[in-house]
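One chain comes next, on its own, written as structure tokens: the form predicted alone.
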Amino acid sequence: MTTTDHSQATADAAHTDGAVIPEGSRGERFTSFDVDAFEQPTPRDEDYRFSALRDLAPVLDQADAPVDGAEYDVQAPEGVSTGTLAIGEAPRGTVLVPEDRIAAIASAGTAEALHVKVPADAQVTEPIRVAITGKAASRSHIVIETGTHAEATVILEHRGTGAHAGNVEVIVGDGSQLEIVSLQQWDDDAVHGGTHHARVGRDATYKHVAVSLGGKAVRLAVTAEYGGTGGSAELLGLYYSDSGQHLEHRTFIDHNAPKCHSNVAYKGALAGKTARSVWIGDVLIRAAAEGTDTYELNRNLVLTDGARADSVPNLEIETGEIEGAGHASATGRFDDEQMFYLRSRGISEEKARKLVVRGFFADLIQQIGVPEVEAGLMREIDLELEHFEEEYAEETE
């Protein structure tokens, strides 16, 4: 097993863990809605250089293609409103600025975005859901935005085939409680490149959870940055990676504002010669940060040979007046030992193995607090097992 684990930074230096050296501050990235300001990335791009370029093609390649935006099934309980957002027509683009290519593809290509607003003070007890089905070539931009002390729950459903570029845009308004819970479940054939980035306000409690499971390339960059003081934020996945897939996710905490709380989780599977996953960690404490706790966690477990996990966190740290800065990152194979107690318990070899990598996943996926959705990842994770367990058998017969 590979650990690296930093209970508490080093202040007053930048401090980086892993192969990645970022070159100069994250905070320093070019932005643009212009798509040419974006070029083709190459394998030499740091950015891109653990991504699946090949099969990312159709999405960078989009810059091009006709307007088509995926198709949206809204289900809002009532109190919530829903429209439309032009380019440019706010809050639309305030808090999102594109990165890369593929988030300037999705913007510049989505001519109206959704808008889903929580008014203020709502106490929005139902999920707010939002089915996005992707096309051959397909976009989407969708903004979320919570009013002053609002609550809301809002789960994104991604489906479907073809090559889907996406935007989520979030706006956490001051005192608001948001949860966002953004599910991969492409058809095998897809490929998703998505961009994800709120603004939290004073006060106001963020959580994101992605979860990917389908798909053959997925690449989801997820950034959250504040907007005033006593903001927290929590970004949580979950991703098992079989044969053929390749899972990459990028989480970017901007500690920009004071006494702001962040925390990191990500655990995921690997099941396949050919199964790949990424997960790049970046947490970035800016001068202005004073009194920030930060912590951000990454896990793999693998499960068979050829099967390949990276996993780089990275921590800067500019100001010295800080609570807490740290990070840890694991990537194992399958516990022989764990097996063995197991199987000497009589328990079969498929069960035991579906109980650890549930076990795995369980501390996670309860922290979700959708118990429809809870119990569906469980369903899946258990027909993502058993698939792993025929292809286990025959290559072992």
The other form holds:
Amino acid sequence: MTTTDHSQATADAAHTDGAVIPEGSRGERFTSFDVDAFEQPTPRDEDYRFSALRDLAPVLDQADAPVDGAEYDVQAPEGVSTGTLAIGEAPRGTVLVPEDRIAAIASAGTAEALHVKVPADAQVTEPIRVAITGKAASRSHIVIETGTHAEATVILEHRGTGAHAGNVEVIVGDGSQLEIVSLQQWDDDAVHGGTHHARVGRDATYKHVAVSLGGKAVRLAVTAEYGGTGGSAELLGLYYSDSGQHLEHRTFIDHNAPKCHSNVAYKGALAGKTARSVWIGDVLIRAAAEGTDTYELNRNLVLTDGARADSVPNLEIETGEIEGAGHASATGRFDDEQMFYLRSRGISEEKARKLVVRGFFADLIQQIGVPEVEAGLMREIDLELEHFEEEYAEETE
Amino acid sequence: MSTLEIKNLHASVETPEGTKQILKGVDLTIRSGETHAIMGPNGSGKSTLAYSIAGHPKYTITEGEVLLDGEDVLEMSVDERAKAGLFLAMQYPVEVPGVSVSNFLRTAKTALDGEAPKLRTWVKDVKSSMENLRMDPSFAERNVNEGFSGGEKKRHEILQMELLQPKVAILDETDSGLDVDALRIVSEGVNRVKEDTGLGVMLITHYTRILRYIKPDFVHVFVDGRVAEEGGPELAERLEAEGYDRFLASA
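With the form predicted alone already on screen, would you show the form predicted in complex with its partner chain?
Then the entire complex follows, led off by the chain already shown.
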């Protein structure tokens, strides 16, 4: 088990884990809508050195881009308006300016972006659903906007096959509450890349939940900045990587305003000889962001030999006048002592493994707060485990 | 009536320095209703005996037999041993994050019985057992051993023993790290289960203190991987007065 826990990190003890020294500040990254402004990445690039570059090729290649975007199915409860936004049509492009080639491709490849708008003061109790079905190559850009003091939940479902480059641009209105759940339930051969970026308004509450279970390669950048003081951003993630899967999540919280809060918690399980996961968690507390309170955590549970989890928390602090800043990262092997304890009470190996894995994810799932998603996830995890038991039985025969 | 027979048991463990033989021929028979105290200095192999019987993968049995009512325990998997009627109360119970005590207890009971317990009687049994062990009802909703104090962990072990009703229980240093009040509560629990179910108990301890509360029928002094001397309760009194020195000198 490897662990880092620097809950007491302060301005003069700011540091970087995992021997990764970023070039310059995370906040000074190049941005552009022009795909060609981003070079084709190589494994030597810091931002791609943990990535499944070969698998991601179709979402890094502009030539493959279709003109017809992606197939959506949108279910919007009453009071929610949906429409489209052309390239350059505000608010599209006001919050999400691509930071990497995949995001630029997703943006440039989507002529008409889906625009979901929750008007001011609306309390939408029923989740808004956007189902995206992959095809050979698809691109999407979705703009989700809440008006002042609105409350809403959006569930994005990704299913099917193919290569999908998709962005989600989120404008969380002042004092509003928005939760986005992005479910990656792709077929085994699908490839998915993109950026989900939010600007969290004054006193607004934003929660983003990334659930990556399917797909051959997934590379999601989930990022947030603030549009005013008092904002709160919570980025939660759950992934389960089997053999042949490479699931990568790159979170970034840009504390660019005072008195804002953020919490990042990603947990993953890996089962199978070639299972891979990557979590890069960047937090930047700018000089202006006095009174910031932030914590980020990544935990990985490695069920079998051969699986590999990379976990790199980065905390950059430009002011000492903060409430708190901490991070924790731990990657542990499946605990034989836990198994022995449970089995010594008569619980079978399979059932014990299920208890431990369910238990590992339980606190995270409880934080999602969308009952149907929570219940569905426990079922999905059970299915992943059943699949694992079958493979495991074959391997040990 | 059950009998646990340990015959000429040898066990080793892999260490960075190579294979280390820890058990060097243990002979011991425990019958229902009997309490056997296994006493010995640190490093004598007491815990290895407990874990070897329970089937911990760390230990390799190199020779000997363990039979429960004539059935070969060493052929069984860890959970099969529990199903056969063995129970090990651990010295250092393991945390299981995200799994509540009530879920854990019900899952174990269901696994042992092959069917889920009748809800109404089960809830009542859990409640009264927890009350007897002076455990707050909120305990049931906490995660297994997570943030438990030393005393809470041991009470939780005895709670399991009471609810799972084994034929033979091995208590591995259940007294260690307990203050006098907790020791009394835990000991009362063991005595109650003995009275109610008539189970056989192998009580592993370093100190004689717990034997004031749980009366052993037999005392075995364990030195260097085998039983060096056996006797009745009076042997414990002698150990209290003399310590283990005379065994260590000869070992």
